[in-house]
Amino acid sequence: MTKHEVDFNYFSQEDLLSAGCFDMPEILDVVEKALLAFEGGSIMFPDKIVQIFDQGTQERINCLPATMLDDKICGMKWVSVFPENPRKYDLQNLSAIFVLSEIEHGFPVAVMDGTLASNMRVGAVGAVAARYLAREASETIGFIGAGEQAKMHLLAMKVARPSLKQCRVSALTAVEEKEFIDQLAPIVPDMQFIAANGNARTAMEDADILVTATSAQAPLLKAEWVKPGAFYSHVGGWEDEYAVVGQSDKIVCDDWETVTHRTQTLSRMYKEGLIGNHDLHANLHELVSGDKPGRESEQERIYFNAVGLSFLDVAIALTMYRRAKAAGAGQQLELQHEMIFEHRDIAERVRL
């Protein structure tokens, strides 16, 4: 290795998956450890970049980076949305790219598959949620979606509340709510799976759990199915109707003052003046933090709206790149030899 030389490390999606990094409990500690982190100020966040393609769709790219300080690593996440992908080309509709780069001298250490860490830390933040806000001993979960977001979102739950027993799952064809199912019942052979045959009341009514997770920007859940009690995670854009938020006793945001920026039905509730600072109970780090009280009755109605931040998706990612290391896996890719100038032959490179 020459003085020069810059190195990192390559890891598919599948060598991540060979080291173990698949590994929901754990995410779910990493999500309330770098929420900690970030109350105590150990965590640049800075604003994402978003290049929205399609108004309508909400096809885009968005870069979004973040730093731990602590760890001395700067990662960034480049991810892909495009709603329109299952349907058009039958293609995932969320990819994704991390680079982590070490602060003492600014070189790349990884470059890495990203759609696993970000699925994860979508059902990871939202479970983290529960285990402050749904009831302990939630038995039903109801979904409106049943994509990959929605498959993440069941597996964190089951950790967070152990107590589910049965997931009902409603989404736009039988054939998703089959796949759904398919995949998910061999995972957790101890859960009862009803597929709701497209009837978001047959999923979501008298759950203790609801889940949205779509790309619909119309509102789909209705407040007359959100039993008292309930705890409600809000995944996509704009999914339910206002008066879901009408009736809630408590409103929990991963970061209020993102929230407000976006889409989802905080968002829009916001920019009425249908809703304003004062009716935020809390984010979700100073419930972590225990700043302030989580679940306080069994009849509560809870609504939790995250929106992601970027500095969990850069702690996990950070977890699966040391693990997935000291399990030896993927591949050592050299960036640069040498300096541009140090190369014997580049008198014959240059073009002028």
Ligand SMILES: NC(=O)c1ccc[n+]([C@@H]2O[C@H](COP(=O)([O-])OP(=O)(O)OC[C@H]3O[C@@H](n4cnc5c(N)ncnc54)[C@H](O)[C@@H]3O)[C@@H](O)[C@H]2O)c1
Given for the second form:
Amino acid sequence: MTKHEVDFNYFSQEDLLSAGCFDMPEILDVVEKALLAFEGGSIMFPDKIVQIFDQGTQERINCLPATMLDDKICGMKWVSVFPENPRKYDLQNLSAIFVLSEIEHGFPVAVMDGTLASNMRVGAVGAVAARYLAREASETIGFIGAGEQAKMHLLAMKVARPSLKQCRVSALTAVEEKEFIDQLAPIVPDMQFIAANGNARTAMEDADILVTATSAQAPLLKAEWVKPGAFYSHVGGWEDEYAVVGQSDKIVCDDWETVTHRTQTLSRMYKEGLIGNHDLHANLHELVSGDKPGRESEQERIYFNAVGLSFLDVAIALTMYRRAKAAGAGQQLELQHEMIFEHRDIAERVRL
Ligand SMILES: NC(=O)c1ccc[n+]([C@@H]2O[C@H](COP(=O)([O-])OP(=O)(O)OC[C@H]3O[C@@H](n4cnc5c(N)ncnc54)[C@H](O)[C@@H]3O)[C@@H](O)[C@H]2O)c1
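With the form predicted on its own in hand, show me what the form predicted in complex with this ligand looks like.
Full complex below, order starting with the chain above.
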């Protein structure tokens, strides 16, 4: 190794899986710890950069940076969201890659798959919210949407509420509902699965926990289906009628300020003047730190909306990186062997 050699580790999704990184209880704990670190001021969290290529479909690639100051790691998630992919090409909607760098010298330490971490984060944040906001003895969970985020939500919710024993799912097509059940039933063998045949009401009515995770922009979830005591996790864009918000006893977000600038149901209502800052009960970190109470009665209807905090993605990626590296997974790759003008043949390589 030369003095100026720079190496980093590369981890594919398969490397991460083989190293045991699909560890949902661990990721829920990582999310809680990162939320507390955020509250304690030890996280740098600049605005994300968004490039939308089609306003109609919202096809986009976003760049989301964050720095974990205590860990001395700066990371970036480069994430693509192409909502037409599943229907048009039978490809996944979301794909992501991470770069992690140390901040002593500023060199990269890892380049890694980010789809696993990103999707686990979405589910884990909903499940951390459920820890504080869902009824302790929740047994039924209903889904509108059967895609990747819905699948992760079910696994994470089962960690937060092991009492869950029935899952009802509705999607645009019966094929998707079947795939959801076929893929998840072996992972959660004590769960009874019910395909709703595209009927959202069948999936959602009277469920203890409700999740909408769709690529739709429509009021799919009706207020009358949400029973007293229910916990609702809203994952996608506009997915529920305004009355769902109106009848909720508590509204909790991952970050209210960010939520108000987006396009999902709460954001729409905020921009239309139908709700204001006083309607927010808490941001999620305030529940984790105990500054604000979570659920206070068996009868409360509670609405949770997360739009994504990049430092949580980076915290999860960092945990996966450490675990995969310790397991000897992945590959060590050379970024540079020496500095540019140290190469002995540099004079032959330059064109002026
Ligand atoms: N909140 C966050 O932090 C976060 C993070 C990642 C993705 N998302 C969003 O979550 C949503 C789901 O993402 P995904 O990766 O699971 O997508 P996906 O394409 O894998 O799944 C989308 C699901 O929505 C269903 N759907 C679409 N229109 C519907 C309708 N009218 N009625 C019923 N079901 C309908 C589809 O059948 C499919 O099952 C997207 O809107 C995505 O942008 C949110």
